[in-house]
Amino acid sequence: MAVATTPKDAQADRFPVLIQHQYGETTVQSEPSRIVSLSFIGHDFLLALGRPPHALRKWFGPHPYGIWPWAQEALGEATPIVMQGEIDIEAIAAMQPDLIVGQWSGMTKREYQLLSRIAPTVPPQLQYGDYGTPWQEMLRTLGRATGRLDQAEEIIAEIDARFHNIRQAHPEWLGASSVMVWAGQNGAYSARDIRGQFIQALGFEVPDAINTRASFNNYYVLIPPEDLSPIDVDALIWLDAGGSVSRLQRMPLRPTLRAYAEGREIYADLLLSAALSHSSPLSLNYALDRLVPLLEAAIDGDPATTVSSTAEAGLLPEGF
């Protein structure tokens, strides 16, 4: 399914524009043209909205300008200035940007003020915290920062319409349960994230045994290697940014799980990885597109169904 990236002249909205957040409100007065993107997935989103960033904060992963293959056609021939760490205030004044957008950031009070005397900041909204904010709700305050509203509006409702036809053609996995797990640390990700989100969008539910131990602004809970129980749920999917596979084969305890004596796990290599965790306008529909064919294998009552990414990463138990 394509997402629109070519920006909408027509349809540009009017400025100013009053955005509220967690640190007050901020006013963009007029059309922005060098945003500064400090979220670490929030250059994806302004792509889809076609508003390649000035400069953005790469999170992680191999590529150029810290484009991920999904999105690396709406950047086109544009060269964004590449930052990585920690928020860089002097190099951000330097840069004489017009917006400063980061949600998805952690950016802190004193950080915020600071960027605020640069240029009109945006950090997320007080109800989702630091690391919360659905999709939806990003694309939508950056649709008004950059007077694309209209086109964010269209990107939202045909994503939203893939997760619901999903939903309807597989009843069975509404209330079932699942959960996205750091296969690095067993860090499972709860319900106010959006991995977390995007498991639930698709019908299951994350168990409250791992919602009820995370708080407002910690979005994931470690799970300890000697009770795995919180984790033994319908569909397992163990994220892995690479090099996790031989840990998972030495932990002691994963073959009392039933997910793995029934096949109910499913493996995330790298890629699929990257694009749950950015779960941007870009990146959902090809984890989409990888995910739901594992899921339907992994849940469909049928043991002797092998998960494909399971199996090809040398996960499944002997006799599968």
The other form holds:
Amino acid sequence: MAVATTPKDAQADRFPVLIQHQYGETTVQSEPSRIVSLSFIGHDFLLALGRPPHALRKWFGPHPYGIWPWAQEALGEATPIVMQGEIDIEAIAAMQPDLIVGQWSGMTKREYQLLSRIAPTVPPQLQYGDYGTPWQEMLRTLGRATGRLDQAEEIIAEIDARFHNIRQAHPEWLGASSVMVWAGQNGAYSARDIRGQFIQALGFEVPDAINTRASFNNYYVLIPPEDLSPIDVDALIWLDAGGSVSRLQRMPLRPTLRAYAEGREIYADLLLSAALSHSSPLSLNYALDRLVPLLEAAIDGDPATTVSSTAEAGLLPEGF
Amino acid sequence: MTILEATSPRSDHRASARQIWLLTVVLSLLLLSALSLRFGLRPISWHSIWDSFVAYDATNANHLVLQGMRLPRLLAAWLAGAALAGSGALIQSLTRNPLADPGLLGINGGASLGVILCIFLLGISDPAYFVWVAMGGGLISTVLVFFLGSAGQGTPLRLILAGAALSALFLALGRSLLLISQRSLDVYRFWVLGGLDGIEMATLAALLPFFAVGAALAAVSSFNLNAMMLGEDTARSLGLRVGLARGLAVCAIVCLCGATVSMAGPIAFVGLIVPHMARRFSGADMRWCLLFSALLGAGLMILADLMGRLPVFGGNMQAGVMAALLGGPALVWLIRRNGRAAL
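Please give the corresponding structure for the form predicted together with its partner chain, as opposed to the form predicted alone shown earlier.
All chains and molecules follow, beginning with the one already shown.
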């Protein structure tokens, strides 16, 4: 581990730390060295803090260790144990961790109680629910738990500043409507979801029609194919986890959407969709690099400007 | 066959009652079909429905919904319901087991495993591709079941046992793969509930030959099964080749169920229950039983699909789930009314 090389020994004074969460509170006594990450996206956050996890939970994708390109460099030579599927408490006990983190893991209270007997365990905070913690809060909590709070705050300030600058440069985005929709099932992400939070951080607004239909632990709303009006927005972002282009091409009501007719649909391929779905300090920069130019092309008010990713996917209406 | 056509005053009476029932069922089916086009999340007037057929307008959202979604799913409901219930009647007669269900031949298990492997290994999540892997999986498993079931002395019982065993094996294999991959589970769980969402005309057209061949074989089999009703020896003495007849019936079931499962996922209950309802109208004659089963099966699927689209059920409850919700109580009612004799 790279612990010794980090000149932040002063932070060691911060332990023990107390973390409040949905199942009570957890005390981390000292700086952890073997961290088990049960969150589907949490390893990205730990890597951003320079703390490769001892074990991680792979979400999806074809990459080794479930680490996507934007986090490859931060992973370096580390070779974490890869877990998949349900939380396997026996396997975790055998790893002898000294910290278990599981925001965005969906761990149940019973799982939390068992895990807590193995090592200090950090589930999500009450107000955010299983998969609704904003990336800033997630990083801050992990920063505190690993004694890297200063570094976490620096990263948050940097990325927040980038969002701020983009908003400043695009006053026309302020208050415009936008929504990210998983193309595989027409699942629209509400403002409670990390993808909804992303689009709002750029100044857009997720329509009320979606937010009011999403409940506390239900972050996306299935849009019925007979009525697409809830996603008839100024900038419509299709997330594709793979293989949904033909489904979009054949969707009967898609041609009735304003975004379709006016060239304001944005197609996010697997890599961009995954970056948005991770919304981690490492993937956010990648997502902004790619999505901002696409949004600019989509919402410039001129239907003749084509959105490059949508054109490449073959999703533009005829005549474009 | 001639035995069954012997006329007596009683069978005359029976025949006219049957024709009245047939007319009633057909008319109800047409009414249900019209309602299925009319109702759904989006209110569409009768006038608009008429226009969408005679003056189709590709920019009219109502026309797009009708021709692109409601009509294909109505036709799919017709095909799926008729195919499942018809093959249910065939297999119950073939195996002389009133509780037999087309799923027992391993078609559903094989198709499910095919779909899981497709999602899991190839990462394909577009249901349009499921048609072909499900068909492949269903065919392979039925061939296996038939091979195992006819090893040594082939009897209907061996066939059922082989089917049940292989189905259980395929389901277990599939589930263990799903436990490993959360994402596969998400895609699969929509398929496995069985529904008519998102079915397109192109898919229907591609599967139509299977339904047509299946229907033709089923019609032939209904004559054969009538002859076999008095026992296989009697059938042989009437000049029927029993082994061939049985093989034809199995082929009919495979075509019909394979095409249905690849189109709409594994839909349970329809194949089990509808033949029992049909027998109330048709009597023991397999030809009439098959006809009534097909019509009533289509009706049940349309009704299930229509009810699943009502706001009461959230607007998008899968037809497979609704069919079980409707069919379960219907079976209980049938049993209570007629006792075991009805089965």
